[in-house]
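One chain comes next, on its own, written out as structure tokens in the form predicted alone.
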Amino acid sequence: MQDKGNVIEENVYLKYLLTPQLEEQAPRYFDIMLKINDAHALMLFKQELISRQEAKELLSVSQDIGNRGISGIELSAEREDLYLNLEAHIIQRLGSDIGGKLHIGRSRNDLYAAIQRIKCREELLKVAEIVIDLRETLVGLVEKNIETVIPGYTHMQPAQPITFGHYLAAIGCALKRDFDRLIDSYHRTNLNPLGAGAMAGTGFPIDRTLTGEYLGFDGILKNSLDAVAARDYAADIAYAMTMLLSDIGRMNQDFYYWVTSEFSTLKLPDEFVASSSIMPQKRNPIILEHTICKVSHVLGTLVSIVTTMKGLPYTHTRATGGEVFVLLWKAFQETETTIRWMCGLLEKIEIDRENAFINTRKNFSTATEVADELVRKMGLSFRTAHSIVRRAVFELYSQQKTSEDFTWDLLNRYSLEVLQKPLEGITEEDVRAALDPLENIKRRSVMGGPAPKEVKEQMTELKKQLQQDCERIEQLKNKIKSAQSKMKEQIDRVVNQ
């Protein structure tokens, strides 16, 4: 690039910021901007700020632009952004006296604030619907695995027996909360900033409620400065998606261990694994690796949004109005695609029931129930029973034996050591029953426990929640559709009369 005196040969601002920004922004915002223009034109007509004929021409040309699509507009970054390009096109077709009236009582600041909120609510509904699909798939898997015994872990060490259905029901509970967070952020997003103008409102007698009704907003951001400054909803959304992918990632981290030959609990379908360029036996679980990492990208978006906003003045800036969203659209895409492939994975994942049961039977995860049985049958305190069983287990560990080698005689020996008396009221059959993984699980019938009857109740609750959440989504979508129908009806009246 040559510097010719004080004139720079190339406009770097135009080349490196405005042009790529317009190319990315135009297809994403085009349809929404037309809808907002229509709502604004209708409102101006209702408030007698423009004539019926002016409204008719503005709405007619808007319909034509929409039918032709964005390719029907000559876009130039020299006009800076999509709105000014669209306004120039409208003025070219209708003249400044009519086309220029569309900007009465508004600013690009409140216009783009509205566009971003509408686009975010669209993406939120899309993600929420896919989360419902994931939850439905999960519940189906719960139903198939109510009595599928697996070891439960704490600190990545065998803890107590549970079922795969119980494990999946736990993930279902987490996904329900994730769904609720998405919907909570939706309601904080779906508020109307139109009418705030640049930041101080307008002297024209506009009707902010009317534009909000036409566009399906839930309410109004009343303070005009807040309306153009607030982008905290974007952080809400990023946080909701971060938690969602974090919960999904934690499940995938468990799967990542369970597909190893050391655990041999789960098997991934061939379509979700990759081989090695050198080792022919490899079945690399790459889908799990990708999924575990996706939360990092979305967390990065959350940090970026908060970091961008934290030091800004509380008003409209290009940082809040533009830079906040640079990564958010990508985060929506990352979240959506991750959930979609997780639906496919859960539909086809396989569990080795026999091997999972054998592992559970051997890894001492049933030892707690032996201590519980001493409490029941001998009236011991749990801490004393724990001490007896712990010593027996440690002896077997030191001999590299498994819980299958646990016997009444061994337990009795440590009863004599700790209590100075033999076992009373407990038989070999009692010990064997306590060590049986499925019997162990069936005894844990406390609310929310892994006993099959409790998991069935959890599954019933998850299904009930799913039904309610499906209805919530439909209500939100129907409200938007109703608003669009109302606006279309009003447009038809103006245009066709």
Given for the second form:
Protein chains: 4
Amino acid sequence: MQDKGNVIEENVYLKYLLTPQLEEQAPRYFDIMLKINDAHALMLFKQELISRQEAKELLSVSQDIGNRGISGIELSAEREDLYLNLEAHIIQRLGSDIGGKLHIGRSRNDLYAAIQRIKCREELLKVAEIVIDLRETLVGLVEKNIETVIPGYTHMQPAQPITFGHYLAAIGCALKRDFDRLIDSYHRTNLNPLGAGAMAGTGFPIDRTLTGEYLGFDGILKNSLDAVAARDYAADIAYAMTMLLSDIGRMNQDFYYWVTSEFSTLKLPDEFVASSSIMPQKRNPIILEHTICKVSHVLGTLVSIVTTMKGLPYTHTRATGGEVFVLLWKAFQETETTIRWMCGLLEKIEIDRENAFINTRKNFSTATEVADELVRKMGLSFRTAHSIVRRAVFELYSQQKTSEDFTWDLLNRYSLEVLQKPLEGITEEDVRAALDPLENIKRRSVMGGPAPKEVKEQMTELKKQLQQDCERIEQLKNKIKSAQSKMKEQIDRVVNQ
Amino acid sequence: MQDKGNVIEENVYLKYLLTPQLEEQAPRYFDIMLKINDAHALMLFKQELISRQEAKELLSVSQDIGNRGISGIELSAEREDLYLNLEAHIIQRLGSDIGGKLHIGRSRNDLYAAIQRIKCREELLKVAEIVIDLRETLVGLVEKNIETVIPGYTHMQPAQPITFGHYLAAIGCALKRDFDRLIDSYHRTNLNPLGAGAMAGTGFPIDRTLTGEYLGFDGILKNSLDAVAARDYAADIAYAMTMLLSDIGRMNQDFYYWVTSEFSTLKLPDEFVASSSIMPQKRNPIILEHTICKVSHVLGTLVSIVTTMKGLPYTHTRATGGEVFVLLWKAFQETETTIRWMCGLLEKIEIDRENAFINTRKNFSTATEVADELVRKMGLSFRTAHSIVRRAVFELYSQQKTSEDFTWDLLNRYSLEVLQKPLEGITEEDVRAALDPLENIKRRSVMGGPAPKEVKEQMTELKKQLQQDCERIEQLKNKIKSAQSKMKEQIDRVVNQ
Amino acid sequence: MQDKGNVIEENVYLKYLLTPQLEEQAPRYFDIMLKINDAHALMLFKQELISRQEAKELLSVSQDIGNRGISGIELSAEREDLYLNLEAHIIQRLGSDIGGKLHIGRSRNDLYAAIQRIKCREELLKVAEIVIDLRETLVGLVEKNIETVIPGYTHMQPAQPITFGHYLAAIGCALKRDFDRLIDSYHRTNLNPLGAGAMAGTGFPIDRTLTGEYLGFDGILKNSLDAVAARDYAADIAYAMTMLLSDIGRMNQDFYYWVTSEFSTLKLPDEFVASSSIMPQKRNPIILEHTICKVSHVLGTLVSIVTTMKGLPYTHTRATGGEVFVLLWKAFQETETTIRWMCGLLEKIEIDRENAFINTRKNFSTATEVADELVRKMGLSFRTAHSIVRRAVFELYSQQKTSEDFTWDLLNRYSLEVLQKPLEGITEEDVRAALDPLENIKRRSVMGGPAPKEVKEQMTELKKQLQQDCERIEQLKNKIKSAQSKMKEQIDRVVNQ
Amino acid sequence: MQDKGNVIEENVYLKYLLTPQLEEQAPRYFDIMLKINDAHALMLFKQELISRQEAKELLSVSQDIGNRGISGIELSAEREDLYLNLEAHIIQRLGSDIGGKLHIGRSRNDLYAAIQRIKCREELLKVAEIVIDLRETLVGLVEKNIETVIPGYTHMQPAQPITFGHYLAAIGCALKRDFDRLIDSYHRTNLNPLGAGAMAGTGFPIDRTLTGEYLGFDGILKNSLDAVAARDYAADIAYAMTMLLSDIGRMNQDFYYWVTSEFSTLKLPDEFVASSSIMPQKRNPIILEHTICKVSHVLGTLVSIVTTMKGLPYTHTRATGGEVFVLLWKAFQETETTIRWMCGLLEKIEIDRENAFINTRKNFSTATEVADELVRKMGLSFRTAHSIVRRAVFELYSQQKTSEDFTWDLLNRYSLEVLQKPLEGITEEDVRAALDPLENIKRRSVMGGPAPKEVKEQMTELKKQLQQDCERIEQLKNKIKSAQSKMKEQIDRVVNQ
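Next up, the form predicted in complex with a further copy of the same chain. The previous block was the form predicted alone.
What follows is the whole complex; the chain from before opens it.
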């Protein structure tokens, strides 16, 4: 058995828990902690819980600390966390009588709860803004491809022709829902827990509404226990990003089929293609491979968050305060990066129109329309019409022919076989028109269908939604900015007086 | 090596895929499929795509089939799925000329997409309604426990006294967010995919708005490809139920601590307690154990749904049409059952007020208030006051005394030690009052705090929200009911004419 | 607000917890419970804890109960679980003096722990046996396809030609690891917890080894607390099945590409292809779609199990005893069914050799070999050779030519450009041979490569492993069978005396 | 709508994909890549694919690069990845004729596959070694607590007394299984993929066995496609760590109950206890809170890995080559850190023996033994004895008495009530003895039970297993070390000649 001397490490807690924790949280939380301190000090002054002079000193030193940045503070894990380090620094500079008053009427529990919500709100806004960019790029691509015929698939088998514009509009609808989920999670995030204290509020007559206003929160988490216990918003965010990456991954999976040498219907921009170190002919679509899988990690993050919360007491613990967030920051970054890739890719992606059209003509994907013609022109039931066309198609199949070989004669032969009578009121021209991909698409002008006029309609709606969502984002950002200006102004008034 | 004869099974596909699939889907989807058929037939008639007589026959036979129930249809997996079985039955009764017209302008893809959304909407409404019941029960319990003192914990260590009413109000806030998530998912579910056909719409001039109205949908999934490809709503539902069970699980975990013989602060109703087959003294709170874990299965379901969608083409496939739902139906049932347990349990659960109060007095959880008093009365900074009280508490700790032994003298001793001066303006009475749990709670009257007047305020808000949410549910249900009545009326008009 | 009268349901616990639980567990556990009862009674007799007469009566009535089946027992959830119902039945028939002795020296905790392990072992063996069938079918398919040329892909771009046999041998290797994981989990499952009592063993001098032998366990879970607390084996099983379905899903995803009309390199048997209700030309490979996704549900099950165990005390609870298994039984069934599909499918799947060969010739996937020839014949570094060939390939690409147009002249031109000298020691014939798919494959005769002789070697190894694994399975089954026979014999001796 | 100018970023691919990827992989993979290069160059020389002089130059420059470290290489994401940067550097120094030969007979696909397996093996060994430390610490703690009485719980209700040593031995059994899972995953990891090339091997006569030996692999992944496609080992590792953290989390959850002020049966060392910033009395066991939740993140990692692999083609892609590992490195680190915490904690943790004993005496947890005595001494059936004791216990319960008030008279009273006869052959002494916790424990001497002699037995077995596992680890480490020495020697021979 190995020497026990190796086994026991001293200061395990300090070395492996407090130190890495402090190193991680300091740069991430520093700026936000200062802002919350300012809001709290300002509120204490308004509520006459500290004097103007005390407020002035606290706010001035905070400004100075902010200017010097995190490196201006000596950090030691022996003082536990970032807050106790910062407080020690302030007390060192202002003395305990003043510096010690900053923490009146609050606790680290509500403080960190507030920091985490503000950090998440910032990251979420970044993601949401890039999703706006992506949707914009996508709508631009719809516009250019309203008449770009591509095979439509179900079960990855050619089904009916559509346009690339129609395809992209479908993705646009999905992205709209994904965006809405992000914004929903934003509204569950941007709520003020300050004033909840350790979990039972405080006996000091603080004003929770005021700190909320200074910090740009949209509302208050009323119940003080709920305010320190709830982290459901972290799951909401992870879930919203999961679904965003799920939909984006599905689009990329389609692209992944289409860029194979066998499909050859989509061309990636050269700059997005990787070569092989040994195979001279390779054009590897690795960007798609990365993107398809990104949902996995954010789903893993969601599992990590929900499982962390499983079996937790409904109050503040280090699970809510720390473990919930272990994977979340990386998930934000992965999501943001992936959307950036997509914006770049969609700018330059192109359908190989010729190949796409050839594929569409060859693969019988317009056959349904011939059946529909039989229904319309001969008054057949759909099931009967389907049966006639199916037989015709299978004959061609068995002869390895394509839908270009589908003729009136062929159809007539099976009409005779199935109905015991020839085609009526249906011409060679009708058959050819039904089989023509673009004609076929144009006829599918039901609401939401692939017909160009319908896709234009969808595009108009996507644009309108995009416009509204741009404005929503602007409003959210402006609200925060104006709260910050207001607080700055009040601070200046106290400090400069 | 074993005889190859055993290996090859004939009809694997029929036996192990189609048959169990049909057996599962038939009872689940039958009624909804009939309703959608009726809406479709009625619309085809309004759009003059079928004649009044054809509509009459289709609707009459549908009525008859509905009356006889699923057992009236001969089901064979050789015909693949429920729809083709039902269609075959109708064609058998009405002939191909009429029966075959039912499927004009649609496909199984949009049909099943619609069925699944309606089924999910029904299940969701059931869950949401019971959550209303649960919230109602909970609010009733808040009302009864506004002055029931219990220890408040952070990190499961006694922190500050609160009331059971305050605790329950925190859960009430969480349940309100959980309910909102359910309703959000409802709105992403209750959208009409009908008219999307296989994925490219149809060339027949159908009216998608009309079928949507007949079936009580709230809106339309415009893009036809999106309509058959999107199943994000299934994930939304699983996620919403996950978070609901997460919050409920956390409450039950607290109860699980409190019912231990060591805490003895909560009493489960006898009927919820299991005995042991060998230990005569056991009162096992197994209901709590089951409930704490339910989140796990719905989280697993969510993982199953998102992972199923990973790497799917954005179109209809059997993954979207079938695999997405494999675990979802059980998740609905687990969720519903769990909430029912909770309603029953909360009706009869009781705090052991005496034990709870004793625990609160003994465990120093009111010590923070003494420090606050020093701040208020002597103008000390919080950090200094905290330091004085901390020393006093640690002396008692080391002597295994409780907070009942905390006196003015003790505090004064540490005032002298830390400040080099005695207590000023603070009396023996002040110290006792600060340490008294109920007095302590009453002082914590910040917005959202545990003070009885604040909890009453919170309760009023919870009641108001509950009232509004009851009405929301009623509106959702009424909308569906009135759509059904309208369709019924129209059907009667056609059938009985 | 709705009438409170609707809210409160009586007997919630009985109706929504005990009743469904009993209904689910009774048919699943009945037979196993009887067997364990028999083993326990026999052991009690051997240890002289009950008399021969008592043993005889207990074993006889057990036999009779087994013969009548579960329907012979009146089940009532008021008696809680299956065991208490069964005990009540036995006591009713034998009186409390004898019937009440069956439970000496044990508890429901170790009883159910044992039942669950035996049930899991049965299900696992079923899965493992079908995996043997699948591997056998797969090896048969390797044998038939050792020279069937197909394009090999990386990043789904044509890389180098391989054979279908080589591809399948890769899957065979994966399935071997998957099988080993199943067997590993079997060995962690098939351990005896009986004798652990409620968790602290028992004071009666029972013999744990004896019950273990009667029931065919491979070993004993020594520590009595561990024996009732541990459910890691359930996660092991779910994990092993997850990986099995992961590998099978990946193979099916490849097939899903290959059966597209664009690839057209693989043909599914007709009986596995679904038609469309509206598109006459469709041949939908829905079996592949289902199979690709099955991993999702078993992964979800694994998440459910691990999350259930998160935060559990290390002892018996209803979480270990019930919640752990909520999704597992369905996971067994899904896994078994999926493997059955695969056995059926692989029996009849076929490569379209002509299309596969054409694709391989056209797509430059043999170009690496030309670079290798330059290294071998001209002593160039690989990087230089790669550069020459890459330029040649890109010229053809830009002219939309295929690798059939690759000539010595072309290569020479780029040799001159890059090396400033012509090709040396390399002939037109060398170039053609390097580009020929089958020749290319034959040269790749490194250990594990696609060359036919190498694939034969791999096949031989796969067969050998299969043979050994068949024997392992037989041994496992025989061990259980012989334990059962031995117990039966001993029972007969007691009963018939 | 915002200015499109903001939307399009140039070089998205370079900036957001290649650059961060290179920055992450360079320090992680650099050393291992050099070692693999050396092994490959040496093998090429042995196989006469390069000359002695070429080998000498390649190996010398590699040595030099290793000495300078990663900072000696100019890294540019324009060259894509670490390998192409390193190759460019080598070519710059040795010229293309020699530098370009390093890549003969291989590809980046098999290269990175090998790097990742070696990196994972290193991390796994680190984790496994600390688990050995943990088990050692735990066994030491068992030894000290063989007679330390604590209440045993089921359903967190007092069940029967056990010892802390018995409890810890249970955890020791779990950790043994966890360790075995780690080692199992090691054996699936440490296999050689080199020689698989891009996926179809190579035409050069390389020797795969030789590189495997140089690099300390335990075996070869034969099939070349399998070698680049398989990443199941990454899931195996994540799964093994998940279960390790699951078991450790469960132990910590027990501790979390026991350190509450209500249980007060366990004392954490002071250095592991966090204070509160406002509540002077707090001793927060935050280390337990962190540890309980760690399983969540590794479970999330496992979900990320399996979901990444879902729907992948069975070949090399960037999903297998990159996305699989996105969360794994952090999971290693989290696991290692957590185990280090545990080693430190278990060194100093202590049962409060007095409180533990008092709790055990008071809570009726010895009542089962009284029933057992009735069975033994009076020949009653267990069910009858249980019924008598149960009534006695409930009387005391209802009077809020403890098991200290349980007397012969009481028992006799219920004997009369149930049996209509007094106790026979059972004395006051017998009753007291049965109720005495330590006596009670001593009687539970069934194999694996809590009796001291049994726990000593278990401890001996745990020590023996530990000894064997120490040796296993040593062997694994020595095998790698000796492979490295052997390679070093061969390199020296070539370089210094």
